[in-house]
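What follows is one chain in C-alpha cells, specifically the form predicted alone.
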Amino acid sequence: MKTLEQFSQEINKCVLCGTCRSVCPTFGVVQREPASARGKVALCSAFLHNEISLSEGFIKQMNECVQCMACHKACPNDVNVPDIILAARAEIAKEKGLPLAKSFILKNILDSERIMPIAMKFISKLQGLLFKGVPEESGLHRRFPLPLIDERRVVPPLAEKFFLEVRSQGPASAGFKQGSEVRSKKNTLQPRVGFFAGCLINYMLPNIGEASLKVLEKAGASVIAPLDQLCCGMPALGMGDVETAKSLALKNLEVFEQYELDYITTACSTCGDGLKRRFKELLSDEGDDIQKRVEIFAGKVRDITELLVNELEFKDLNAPISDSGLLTPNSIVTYHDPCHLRRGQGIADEPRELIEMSGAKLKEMEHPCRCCGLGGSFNITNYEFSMAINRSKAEDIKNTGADIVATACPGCMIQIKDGLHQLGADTKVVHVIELLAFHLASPLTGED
C-alpha cells in the first residue's frame, strides 16, 4: 500500500475544479468545503507541507468519508481521491493509533478464524436481550440505550445459524465434506468455483450465501466455499489498520490456494473489489513469489453477477412464475449500484440482465448509483451523517413505485432497508441472487 507520502504526486494533480463537488455525498449534506474530495485532498497536501498536523480537526474530516469512488470517476484529472484518504487514515492510524474498542475488535477477533465465529454466536444469544424485534422489517429496535446505536437504527439480527457453519454440519450425502469446506461435487468437467462469503453474509444473511449456491450449481458450477475463510479485511482497511488488512489477505490467500479453482466468486461487492483489487495493493511490497501468487489469486475472483453472464453465461430461465410470494408476474423492481460494484469494479450490466431473466419488469430510479451513505464502519460511528445521506437514495426508490429493490452488496441491503424504514416505506430489500433462487423455486418452473 502506498503511503500518503508517495501518494504526493497523485495530490498535486488536484487543480481544486470543483467538479467533485457535484457527486461528493459527503459535501451534498453539509455544504463544508472541507467536507467534499477537493477540500480533504488541500488539507491532505497542508499535512504534507507541514502546514497543519495530525489535529483531531484533520482526523474527522479524514473520517468523514463514505469511499464511493464518485469524485475519483468525476475527476478531470483522474486525481485518487478515495485512495489518499485511505492512506490519510493509515497515517493517522500509525500515528496515532486506533481507539481501544477498534483495535481490540480488529487484531484479536476480526483476525482470528477461531475468535469470530465464537464472538458473533455470543452476541446472537445476547441480542434478544438487547434488542426488540421489527417484524415487518425483519430486524430489531434496541430495548435501552446501546453504545452506537440510534434509537431509530433498523439492526440486522445475526442469524441463528452461520452461513458456514450450516453447510459444514450437511451430510455428506448431499457433496458435503466435513471440516474443510462447504461442498464439492466431484464432476471435474464442470468450473470449480470457490465462494467468498464474507462476514455480513455468514452471520446475518445466510440465506444469501445458500441462494449464491442453488444459482451457481444451477449454471453449472461445482462450488466449494472453505470453512477456514476469514473477513476480507476491508473494514481493517477503511479505518487504516493495514496490518491487520495485509495479514486476513495473506491468510484468505493461502486458504483458497488449497484449491484447484477456475473463479473465486463472492456476493457481496465489497468483498469482491477487495479480493480483486486491494489485496493486490496491500501485498504489493511482500515479495515476488507473494505477489505472484496474489496476482493469480485476484485473476480468479469475479462478482457472482458477472460469473454467471460472462463466464458461466447462464441463459433467461424462460419460465413462469407463480403469483405468490417474493415475486409475481407483476412484480417491478428497481436496482441500486453499489458503490463497490459499478465504481469499484465496472460492473452495472450484469446484475440488471439477471433481474430481468428472474422473470420482474425492471424500473430504474433516477439515480442508480447513488450512494446510499453506508461507508462501511461510518455508518456506526456517523449515523446521522449517514442516514442523511441514505435519505434521498430511499426517495429516489420509493418514488419508482417498484415493490423489490434490488441490489449486489449485503451492505447496502442493510443500509437501504434502515433508510426505508424510516421513510415509511414498504419496498422489499433484496440481493439480485435470491430473485434468481425464488424464480428457480417457483412451482411453475419445475424446480425444487
Contents of the next structure:
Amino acid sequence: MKTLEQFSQEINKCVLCGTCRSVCPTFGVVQREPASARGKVALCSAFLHNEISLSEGFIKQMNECVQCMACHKACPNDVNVPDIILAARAEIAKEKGLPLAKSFILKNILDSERIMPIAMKFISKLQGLLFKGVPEESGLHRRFPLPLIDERRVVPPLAEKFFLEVRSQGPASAGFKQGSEVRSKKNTLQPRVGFFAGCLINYMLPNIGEASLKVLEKAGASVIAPLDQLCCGMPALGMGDVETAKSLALKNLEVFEQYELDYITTACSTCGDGLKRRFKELLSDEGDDIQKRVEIFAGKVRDITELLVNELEFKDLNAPISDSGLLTPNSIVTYHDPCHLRRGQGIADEPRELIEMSGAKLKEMEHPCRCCGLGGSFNITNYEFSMAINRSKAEDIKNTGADIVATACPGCMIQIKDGLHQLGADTKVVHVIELLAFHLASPLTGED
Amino acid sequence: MLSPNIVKELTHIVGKENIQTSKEDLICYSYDATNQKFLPDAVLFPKNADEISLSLKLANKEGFPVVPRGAGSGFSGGSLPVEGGVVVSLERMNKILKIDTDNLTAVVEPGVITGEFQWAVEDLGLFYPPDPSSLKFCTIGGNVAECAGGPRAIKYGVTRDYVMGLEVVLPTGEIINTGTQTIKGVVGYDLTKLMVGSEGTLGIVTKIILKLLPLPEATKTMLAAFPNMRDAAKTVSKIISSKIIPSTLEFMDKNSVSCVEGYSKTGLSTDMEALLLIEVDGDSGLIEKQAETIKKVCLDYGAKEVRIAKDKREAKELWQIRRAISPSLAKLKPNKINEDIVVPRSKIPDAIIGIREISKRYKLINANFGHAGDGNIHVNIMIDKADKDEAAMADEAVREIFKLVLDIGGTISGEHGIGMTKMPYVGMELSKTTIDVMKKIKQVLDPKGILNPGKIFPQV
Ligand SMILES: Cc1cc2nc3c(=O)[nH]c(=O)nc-3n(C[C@H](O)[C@H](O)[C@H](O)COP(=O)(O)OP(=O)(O)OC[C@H]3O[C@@H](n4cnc5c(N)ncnc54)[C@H](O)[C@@H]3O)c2cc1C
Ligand code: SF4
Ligand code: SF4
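So that was the form predicted alone. Now I'd like the form predicted in complex with its partner chain, please.
Everything in the complex follows now, all chains and molecules, and the chain you saw is the first one.
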C-alpha cells in the first residue's frame, strides 16, 4: 500500500483547477472548500510540506469523504483523490490509533476468524430487545441508545440465520455444506465459481446470497462458497487500518486458493472492487510468490452481473416471467449505479441488461451515478451528513415514480432504504440479482 | 495578522459559524486555478449584503484587506489574498432569487454556480448563453467580476451582455443598485458596465439581474480534423463568410489535444495538426442544413475528416475533449503560463503562426486552443518553474507574443482578467493616461485601497 509520502507526486499533479468541486458529494452538502476534493488534496499537500500537523481539523476533513471516486473520474489530470485520502487515513491511524467506535467494529465484527463470529450471533439473538420494527417496513428502529447507531436510523434486522450458516446446515444433496464449503446441487457444471458473500449479505441480506446461488446455477455454473471466508477488509482499509485489511486479504486469498476455481464472484460492489484491485495493492510488498498468487486471484474476480452477462453469457432466464406479485412485466424499475461498481470496476451496462431480462421496464433516474452517501463507516460516524448526501438520491428515485429501485450492492441498498423511508417513499429496494431470482421463486428483499 | 479584536468584531457580524481562522481553513482559501498560494488571515461566509457592508466598514476603519472569492477557479489570481487579510467567500450566497418567464430576466445571488443556473432556466425553456469551460463549478459572481466568456461568445456575446443590473457593496461599505430590470435605461453613467470585469476591486457584487433568451430548439455539434494548422485557422473565417454564425467555433492545436485522453476514443484521425469544434443552434431543420454547409466548407479548405455528432451523448463526448484541455496540459510540463489573447478573426492564422515561431525561437513547449470564432486564443506556454532559465525565457516570450498581438490589433486578455498574473503587462496595452483614469476611479471608490489590493495595476 502506498503511503501518503509516496503519493506526493500524485498530489503535485493537482493544479487546483476546481473541476472536482462540481461532483464531490461532501462539498455538495457543506458548500465550503475544505469539504471538497480539491480542498482535501491541498490539505494533504500542506501536511506533506509540514505546514500543518495531523490536527483535528485535518483528521475531520480526511474522514469526511465517502470514497465515491467521482472526483477522480472528473479530474482532467487523473488525480486519484480518494486513494490520497485513504493514505492520509492510514497515516492518521498509524500515528493516532483508531477511534474507539471504529476499533470496536473492527475487532469484534470484521476481523474475526470466521464470517459468523460469536459477537454477531449474539447481537442477532438480542436484536428483538434492542430494536423495534417499523410498521410495513423491513427496517428497525432502536429501542435503547446504542453507541454506534443513530436514533432515527432504520437498519435492516440482522438475519435470523446468516447466509453461510443456513447453507452450512442443510443436506449436501440440496446444495448445502460439504466439508468446509457450500456447493451448489449440480456441482459438476463448468465453470466453477467461488462465491464471496461479504458481511452485509451474510449478516443482513442473506436473500441476495440465496438469489445469487440460484441464478448462477441457472446460468450453468457450479458454485462453491467456502465457509472460512472472511470480511473483504475494505471497511478496515477505509478507516485507515491497513494491517487488518492486509491480514484479511491474505487469509481470504488462502481460503479461495484451496479450490480450483475459474471465477470468483460477489454480489457486493465494494467487496468486488476490493478483491479485484485492493488485494493486490495491500499485498504488494509481500514478496514475489504472494504477488503472483494474488494476481491470479484478482484475475478471476468478477462482479456477479459481469460474470452472468459477459462470462456465462446468460441471455435468457428460461423461466416463466411471473405476472403477479411485486415484479411483473408492468413493473417500473430504476437502477442506482454503485460507486464501486460504476467507477471502481467500470460496470454500467451489465446490471441494466439483467434488469431488462427480468421483464421489468427500466426507467433511468436523473443522476444514477451519484453516490448514495453510505461511504462505508462514514454512515456510522457521520450519520446525518451521510443522509444529507443521500437526500438527492432518494428524491431522484422518488421522482422516477418507479415501483422498485434495483442496485448491485447491499451497502447501497441499506442506505437507500433508509433514505427512502425518511422521505416517506414506498419504493422497494432490491438487488438486481433478486429480480432474476424472483422468477425462480425467491422472495425479494424489499418484500419480506 | 488581524488583531483578536477585529476577529471578534467580524465574528459578531457574521456569527461564529461563518468565520474561520484555523490553519486548515485558511489553506483551503489560499489558492485558485493559477495554482499559487497566499494565506489569508480569516475567511468570512456572509449571508447578505448587510453583513458584507459592515465588514467592509470595519476594514476601512482598521485598514485590513478584503478579497472577494467565488469558486476560486480564476486564471489570473483575482481571488488570491496577496496581502493577507480577509477572504469573503460568497459560497453561502447561492440562491436563484427569481426567474421571470414573462420578462425573460432572472435575479441571482453571486455564489450561484453558472451551470446550475443554466440548467434551471433551461428547464423553463429559457437560455443563459455565457458558458465558460468552468461552468460546472465557477460562480456567476466570479463571471461578472471577470466578464467571463465562452465558446458561445461568437454568436451570443459574453457575461457583460447579459448583466442588466447589480446590487453592489462599495469598498467603503455603502450598498448601491446599478442598472435596470428593463432592456432600455440611460439614467446616469453606466455603472453596471463599470462593475462588470472590475475583478473584485471596485465592489462586492451581492445581487445580479440577468437577461435571458428563449432556448434554441436544437443544436448540432461537429468536430473537424485538419492536417494543416493554417488551413484550420483559415477555415474559421471561411465559415463565417459563408453567412453562418455558429454558436461555437473552437480551435485546438495538436499539442493541446495530445493531453486529452478522450480524443483517441472518438476514433478520429490522429494525423492532424488542429481541430475545430463547431456547433450551430436554432430551428432543427435549419441547423441540419447549416451543419452540412459547414462540413463542406471544412472539407473544401483542407479538413481530412468531419464528424457530426449523432446524438446528445456523442456531442457531449466531443465537448469533453475541448473542456478537458486546459487542466490536462499539466501533462506536458508542470507549470502553465496561460495567456488569453484576442485578435481580429481574420488575423488568427498570423497570430498562431507568429506565436509558434516565438515559442520555437525560445525553445518552449506551446499549446494553443480557444474560442477562435471570436479571435480569443488561449496561448499556453508549458514550463518547469524550477528551471529558472526556462522561466526567464518564457517571460521574454510572453512579452514578444503580446507585442505581436497588439501589433495586429488585438488585446492581451479576452476573459481571464489581469488579476496579479498579468499585472506586469498592462502598460503594454493601455496608455499611461488611460491607466491614470482607472486608478482615479479606484481611488474615488476605495480611498483606503482595502478591496482586493495588489491587483490589475500597482496600487495607489
Ligand atoms: C478549467 C477552467 C476553465 C476555464 N474556462 C474559462 C472560460 O472558458 N472562459 C472564462 O472566461 N474563464 C474561464 N476560466 C476562468 C474562471 O473560471 C473564470 O474567470 C470565472 O469567472 C471565475 O469564477 P469564480 O467563481 O471561480 O471566481 P474566483 O476565481 O473566485 O474570483 C475571480 C475574481 O472575481 C472576484 N469575485 C468573485 N466573486 C465576486 C463578487 N461576488 N463580487 C465581486 N468580485 C467577485 C474575485 O475577487 C476575483 O478577482 C476557466 C477556469 C478553469 C479552471
Ligand atoms: S484534483 Fe483534479 S479536478 Fe480536483 S482541483 Fe486537482 S486537478 Fe483539478
Ligand atoms: S471520493 Fe467522493 S467524497 Fe471523496 S473527495 Fe472524491 S468526490 Fe469527494
